[in-house]
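Consider the single chain below, provided in structure tokens and representing the form predicted alone.
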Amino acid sequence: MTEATKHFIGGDWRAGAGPTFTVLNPSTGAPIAEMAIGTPEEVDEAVRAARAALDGGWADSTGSERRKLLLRLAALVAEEAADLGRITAEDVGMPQVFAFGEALFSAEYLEYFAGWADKIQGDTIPVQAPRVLDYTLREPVGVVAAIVPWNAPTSLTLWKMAPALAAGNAIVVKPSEHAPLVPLRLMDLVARAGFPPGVVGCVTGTGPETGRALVEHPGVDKIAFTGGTETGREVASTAGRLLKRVSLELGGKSANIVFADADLDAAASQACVACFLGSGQQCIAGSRLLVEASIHDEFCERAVAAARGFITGDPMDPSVQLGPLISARQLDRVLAFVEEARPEATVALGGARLGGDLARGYFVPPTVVTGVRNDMPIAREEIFGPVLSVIPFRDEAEAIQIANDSPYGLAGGVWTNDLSRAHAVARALKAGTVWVNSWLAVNPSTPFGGYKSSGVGREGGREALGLYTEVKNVYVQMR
């Protein structure tokens, strides 16, 4: 029988009050863990907590103080690597490798932000008035309620962790059902830290339950919501009722295109790695492959041919780079989806359930499907899987509208070595991120987030740091 979860508040661990969710690990499909369903009184607990520690002095520290703190908790994460990236293996199905990776890379994210944290600043105005002194304070927002996806529960809960912290704000973390264990392990080092009791809470529990008592709360200022379109739209029509402030970063069916002049190799490597990373669990997946028509065929075949040098299973086996999907259900939807495409297109790889050793598991290999039309199913959905659609277009201008025709706008991808194309396209694809020849470079200090249906702000980088403060404008007449 395995163990209840607990709930991290005001700086203790509280043992569920209400029921539990089982927890499976995708890879054999077994329960890991039983996770509390925070109740909304034990919502209401760890908001109160929040906001004792905002009121005792926290939104009060100092930028030094809070630097030191995010520092150690980033050096605590990157010493904990190892351990994050196993509990993230079993949980969520991650190659351990790629999760001990994203361990490191969110210690680097901490250590970006703990830069800021003295360095959030105002300015002075001039205005049309004598004597007078002008000038703006960026303050914390308050109380953030943080609500996290599955797919990357290090890197999706630290990204508002730590500018949330730097601006002096208290946080409230709400983690997926399906992989509630790294954000708690995460608060154990929160604590080994320092940082003040209530300043980082955790209560774990489903979307219905506890996501809605928390996004819904009086006591929360600001929403930080990462997950799918349908559920950020009644975050976002929540916080629109109740005028709060909300960030939200969804998903995406992102286009990477392949012009003739690009070096075919590298963009057939990239392109698989570009979807097929995270089982193909990840907002920015390049999932729809434009490739323009005086290549297609050849390039479809060294895309292939790359796609089956993808290793799936066991995430704990070093030489894997493909897992499970989430869950069973996942499984069923993203199969469901290429042969709804069978009658049409062409499954050139993949496309079923792995058997034998993986059978307990949810394990789809690498799929490519070609001759896909962009007004599909299969190339307007997020699948959240390992499928890549392959569309041809003939020339720029169509590779643009292609790629524009969707709701979703969070990345992009060029592959050309004509420069003067590739800041054209750049330019004109309505998307958050434009990767030219390359993808996935995501770095702490550039801007993340999408157009459209993909999302409202941006994380990362500076633009980050408004998400969580206020401005105050004081206005001063000098005698």
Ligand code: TXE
The other form holds:
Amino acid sequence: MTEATKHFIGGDWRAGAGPTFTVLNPSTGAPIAEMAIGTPEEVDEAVRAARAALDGGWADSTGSERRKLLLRLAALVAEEAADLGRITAEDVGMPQVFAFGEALFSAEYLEYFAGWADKIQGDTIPVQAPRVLDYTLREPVGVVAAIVPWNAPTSLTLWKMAPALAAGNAIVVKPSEHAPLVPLRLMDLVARAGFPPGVVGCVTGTGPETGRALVEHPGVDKIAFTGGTETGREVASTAGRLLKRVSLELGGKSANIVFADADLDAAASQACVACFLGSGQQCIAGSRLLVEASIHDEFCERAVAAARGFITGDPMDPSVQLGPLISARQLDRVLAFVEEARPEATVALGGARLGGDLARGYFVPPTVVTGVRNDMPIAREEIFGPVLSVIPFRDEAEAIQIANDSPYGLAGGVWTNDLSRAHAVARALKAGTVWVNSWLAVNPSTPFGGYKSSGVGREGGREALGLYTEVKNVYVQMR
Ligand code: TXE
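Would you mind giving the form predicted in complex with the ligand, to go alongside the form predicted alone above?
Complete assembly follows, chain above in first position.
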């Protein structure tokens, strides 16, 4: 076993003083790294280094300085995309080709926010008083704590870093204990890009030890969290108690609605991509497939045929589309949902762990469950696995009612060729993103986030800048 990973604090790599956590390759169950579990003292050092960087000049940096740094980082991320892809495949089990694409997409995200860095501005506001100049300033919030999950570590780390840095904040990243290697690799690139020491830091560790210490640290002004809804609740309540700014990107149970008039071939194949990409381990998975009753049986056959075409296996193999689940715990959890549904529903495809060459990893193939009712646990809980639940509906009103009958509201999809219906359903869905005749299209320039238990705030686009800036109103009485 190699030496333990280090923290990135104040621009330096530091060996951890605390215990370690063994990171496993989910394809084989073999250890790949010993990750340092950051102590409260190390968290404190990273937050202090971030504050010192702000006070030492970063808070006064110009937009064009930040733009150039972000563009340099974007170029490095694109240059190192193959390496980031390889690390993601090993650490997370995401197929290498997709992880490579994720890194390139993340570079574009950095470029987009680099473009904002010198365009963040306030307003001049007319007020009802003579000889007054009133204007607003948009100032950085201060020190941001970024708590990131494992499922897409390159993008989910950079989705927080890019707008936070564009707006002039300093940031301390706490990667997931299941996948710390990509965020650590990103810190190498941060150093190479030339960010001043302390502006970006990274303390690895587990949630209860390191994550909690970071969230509770009095020097942290804003928390940006992506993860499970239960953890999100705890983070939000800490933020509420300490009155820190907080944004949360949490789970989902998104409904993909297919009407009889849709392009059924496209809908069937995209419904599978929507649910199975990342082995279903994505917050925006279209895990509930709502199908109009008149085409239900035929459409299920098409969806099963499309799902059968996905190749599950070694994420290093370029032909593979589904890698393993992240851990033995997730594997057990995912399969338990399928077992629980069996007496009432039909497992039309998949539903069991893969053996043979893949027996050492946590592999589950595309699984399609038909005859699901929306009140069954398989339709209500975020499974975070490649499990597509098919639910029939009679008409538009019932489709909307079923789609919205969920504690979550991250995304939704509508498949139809009727323009009026597409817009009407898009408007009726209680979800932060609605795709019409598509799924998974996420752009740096568009807002992303959830209604209800799917989160608070919008990452992406101009909206994200609001998460990382304070607005100051200045009222000047002229003589
Ligand atoms: O998430 P956690 P886990 C969902 C998905 C999955 C479930 C559990 O349903 O099955 O969450 O996954 C840190 N204070 N999503 O256990 O625990 C933790 O170290 C501060 C949806 O991986 O939420 C990690 O860095 N931080 C999701 C991050 O929070 C704490 C992506 C997420 O871990 C903490 C991942 C604490 N008390 C899972 N406890 C999405 N929205 O895309 C944990 N952490």
